[in-house]
Amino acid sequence: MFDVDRYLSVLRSEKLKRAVNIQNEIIQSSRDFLRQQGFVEILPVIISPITDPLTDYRIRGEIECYGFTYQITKSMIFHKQISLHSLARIFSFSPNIRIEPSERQESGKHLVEFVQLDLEVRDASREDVVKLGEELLIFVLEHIKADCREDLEFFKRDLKIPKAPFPSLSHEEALQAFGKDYEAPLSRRLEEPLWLLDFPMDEREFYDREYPDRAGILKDMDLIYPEGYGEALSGGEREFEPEKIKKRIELKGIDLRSYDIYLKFAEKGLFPSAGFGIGVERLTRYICGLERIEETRLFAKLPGILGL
């Protein structure tokens, strides 16, 4: 049953108003920073015949349109790569739909519908976008701390500005120290953001680039927030050679025909590139010190629950 009174209570709450105000400043300051760095904002893609496969490529979110089958965007990864034929440095505030398992409604960090600040840089390395990610986060946090003092006081949040370069840890080191479910205990122990590097191939998607000299290890990264807020950002270098992409798709057990359009672009030529996506709602949650991610946006949709 849909509870309209509950929705109205949330929409009228001071907590939500303050969080959305901070979120507005996150978006504006991110735009300001990226434009200063020579990025061009492109409009988001909502439906496409190809989108990010993620962990389970079978959950597709399909719609029929003019006799064609489209998928609702899970991320703009392929569009980012293809867009580099037009522009060398691009970003987009991309709405993403991910049909998460219902039990994730209790995680405090999963939404069915969320927005990523998604960016890509032609001819960039992972190290280039790691540096960029650090500079972006510091710029945004400094702006919020200076211009959103009343909102931060409302949340009783003493926002700490990290210093670059952020510390880093390999995936293997995190696994050895904290076990398979390393993210939560690692994040709780951190006092500043930390990079997780070099994930094994079987834990990531086929578009992340493998080291030329380290079989099965990818040149990718996650950024982990401190204080238990978990993953902030995910990205890395991209595979761009068609035969390598085909091999990786097949290793995932995916029919090549599912990515026929993307493979045609790869055969015509993709640029070497690197990039990342950072969740706007997760960043809002971290800055505000909120317990649950649905407190960060109007009309939040949790897994397994009817949302407006």
Ligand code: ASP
Contents of the next structure:
Amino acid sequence: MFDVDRYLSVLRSEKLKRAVNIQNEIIQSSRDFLRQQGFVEILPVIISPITDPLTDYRIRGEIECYGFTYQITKSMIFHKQISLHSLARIFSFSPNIRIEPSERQESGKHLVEFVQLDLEVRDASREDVVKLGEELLIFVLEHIKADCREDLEFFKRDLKIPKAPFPSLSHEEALQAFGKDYEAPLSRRLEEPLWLLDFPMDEREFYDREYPDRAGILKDMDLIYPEGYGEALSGGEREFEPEKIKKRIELKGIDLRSYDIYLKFAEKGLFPSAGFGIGVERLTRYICGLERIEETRLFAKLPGILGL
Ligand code: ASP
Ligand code: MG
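Given the form predicted on its own, corresponding form predicted together with ligand ASP:
Full complex below, order starting with the chain above.
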């Protein structure tokens, strides 16, 4: 059942207003930063014949239009790669729909509908975008710390500005230290953000690039927030050679025909590139020090629960 009174009390709360104010500053300052770095903002894509497979999610969001089937965007990964024919450095505030398993409503960090600041850089390496991610995060945190003092005081949040380069750990090292469910225990232990590098192929989607000299290991990364806030972003270098992409799709057990259009673009030539997507609501949660992700935005939709 939909509880309108509960919704109204959340909408009218001081907490939500303050969080949304901080979110506005996150959006404004990251946009300023990226434009200073020569990036161009592109408008988001909501429906397309192709989207991120995210094989984790069994349910596909689809709509029928004019007899075609469009996928509802899970991420703009392929549009980011294809955009590089037009512009060398792009970003978008991209709404994503991910129909998460209902159990994830408890996690405090999963929304069915969220926005990621998604960017991609032509001819860049993973190291280039790691550095960019550090500069972006530091820029945003410094801006919020200087210009949102009252809001941070309201949240009793003493925001620490990390120093670049951030520490890093390989995925293998994280597994050895914390086991399969490494993210939460690792994040709780951290006092500053940390890069997790080099995921194995079966943990990731087909588009992250395999090291040329390390079979099965990818040149990719996640950023993990400290204090238990968990994953901030995912990204990496991309596969761009059609034969490799085809091999990777097949290894995932995905029917090549479902990526027919993307493969045609790959055959015409994609650029080597790297990029990442950072969740706007998760960044808001971290900056405000909030318990739960639904406290960071209007009309939050939790897995398994009817939202507005
Ligand atoms: N597509 C990735 C995601 O949505 C982000 C990226 O690799 O750029 O998690
Ligand atoms: Mg991720």
